[in-house]
Each structure stands twice: as C-alpha cells, then as structure tokens.
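Heads up, the chain below is alone and in the form predicted alone; it's given as structure tokens.
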Amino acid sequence: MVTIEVLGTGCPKCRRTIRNVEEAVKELKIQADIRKVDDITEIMSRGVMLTPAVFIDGEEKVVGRVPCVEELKELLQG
C-alpha cells in the first residue's frame, strides 16, 4: 500500500488536489492510505513554502501546483 499525503491548508487548490489524488487512485485501482496534512508546522517542518505538495511514501513529489490526474497517476506507477 502507497502512502500518498497531501500538504496544504485548505484552500480550493488544497482540496482540488486532494481531488485529483482520489481520482489518480480510483483509475490506477491500487490500494492507498491517503492522508490530508494541514498543520502549518508540520507543513513548514519539511520544507514546504508553498502549498498544495504532494508526498508519496514519504518522498517529496509536487510542490505549490495542483498536479493533474495523469501526472499523479504517472508519479504513482513510477
């Protein structure tokens, strides 16, 4: 099982993400722990200035963008 963790605070961008993330998984049929990070904190503890990021089992991805649904799903199978 992936661990795939979405960084941001909320905002439309954070959610469309999130979004985005869901469907990537949805189509790829795997199985994920996906995981909502919006504590500023722990956002800014690894190095994130800008939001949303993506972190997939622990290893930066995206960041300050919203990744479309192929470019997740290309992040996921690689």
Contents of the next structure:
Amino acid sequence: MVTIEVLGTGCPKCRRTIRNVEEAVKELKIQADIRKVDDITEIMSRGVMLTPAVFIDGEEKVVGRVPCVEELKELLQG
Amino acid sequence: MTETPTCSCGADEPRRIVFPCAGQANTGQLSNIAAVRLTEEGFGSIACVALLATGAEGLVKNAKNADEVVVIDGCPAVCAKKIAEAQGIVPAQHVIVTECGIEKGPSRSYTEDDIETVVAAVWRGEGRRRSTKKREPSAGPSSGCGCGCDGPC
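Given the form predicted alone above, produce the structure of the same protein in the form predicted in complex with its partner chain.
Full assembly next; the chain just shown is listed first.
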C-alpha cells in the first residue's frame, strides 16, 4: 500500500490537492493511505516552505502547487 | 542575518491565463464565474476573450508568454478556443462546460454546485485529458445557442 501525504494548512489549494489525490487513487484503483498533514510545525520540519506539497512513501514529489490528476497518476505509477 | 521562515501557499503555481467564453447562456455565464473563482483561488488570472478577439497586442503577448493558457467554453461551439487559436494561442487546457454534465438551457441561472463542478474540473486538469479523448459530435437543443452552434438558446 502506498502512503500519500498532502501537506497544507487547509486553504483551497490544499483541499484541491487532496481531492485530486483521491481522484487519482480512485482512477488507478490502488490501495493508498492518504494522510492530511496540516500541522505547520510538521510541515516546516519537512523543509516545506511552499504548500501544498505531496509526499509519496515519504518522498517529496510536488511542492508549492496543485498537481493535476494525470500528473499524480504518473507519479503514483512511476 | 537570520532568515524568517515563511510558509506561502501555492507560490510555485505556473503563471496561467484563463479565458472564459462568457457567452450569454447559463453555461457561458458559468464559464465566467468559474474563471473568476479560479482567479480568487490562485489558479491563474482571468482575462477577457473579447479583448483577445480584437488582437490586442499586449494581451496576445501575455498569453503567449504565460506558462499555460486555459480556455473555458460554455458549449461545443468552442468560441473562446477558436478566438485563442485565431491569435496563435494553443490552450494547454480546454474545458467545455456542457461536457462537465451541465446542460445548456435558456436560463442564465446556475448553482453553487455547478460552479464547483467546473472549477474542480479545471483544477483536476480535465481539459488536458479531454484533448486526448475522442470528441462526441454536438447535437440537440442543449448544444445550441443561436450563435452558430445548431440550435435555439
């Protein structure tokens, strides 16, 4: 199972990112643990200065922008 | 000197310009409010497709220099896309409101859910995917508006 973390404090872009992640997972029909990380201290401790950010299995994949569903699918398949 | 760490949201979003068709029917009006909403959410900047149609140099230049141009058309007449292409601008994403499951009708009204449907489709990148799908031919009263797209509005 893949772990996908979306780092963000809850603004519209962070919410869009979560929805896109959910959609990508649904379309790929994969098992995923999607976690929302909204604690600013934890976000900063990961070295993320621009949100939203997406980590897949602990690896930083996207920072500072909302990835579209197709991009997320490619990241998840890669 | 100590740097104060800051957390800004979405500062790395590509520079996008959004052209809604802003047509007179519900779907055209919806394209406009969706573009406004996308601008408010930081997706990009709404721009005037009517001005683009005049060939305004500044706007054409801005659109060509943007990271992405997004066109939102209300119906399969795709007026805004045609206007963009006539100025040599190829949209990176093209969303058609009627292909988001919203029927075109004589009313100019729309709901919050309708706005969300279109805005979410753009954030998801539906308009990128659509370009790789086979387009269904337009038919029926929901696709027409009296502006050259086959029906009454």
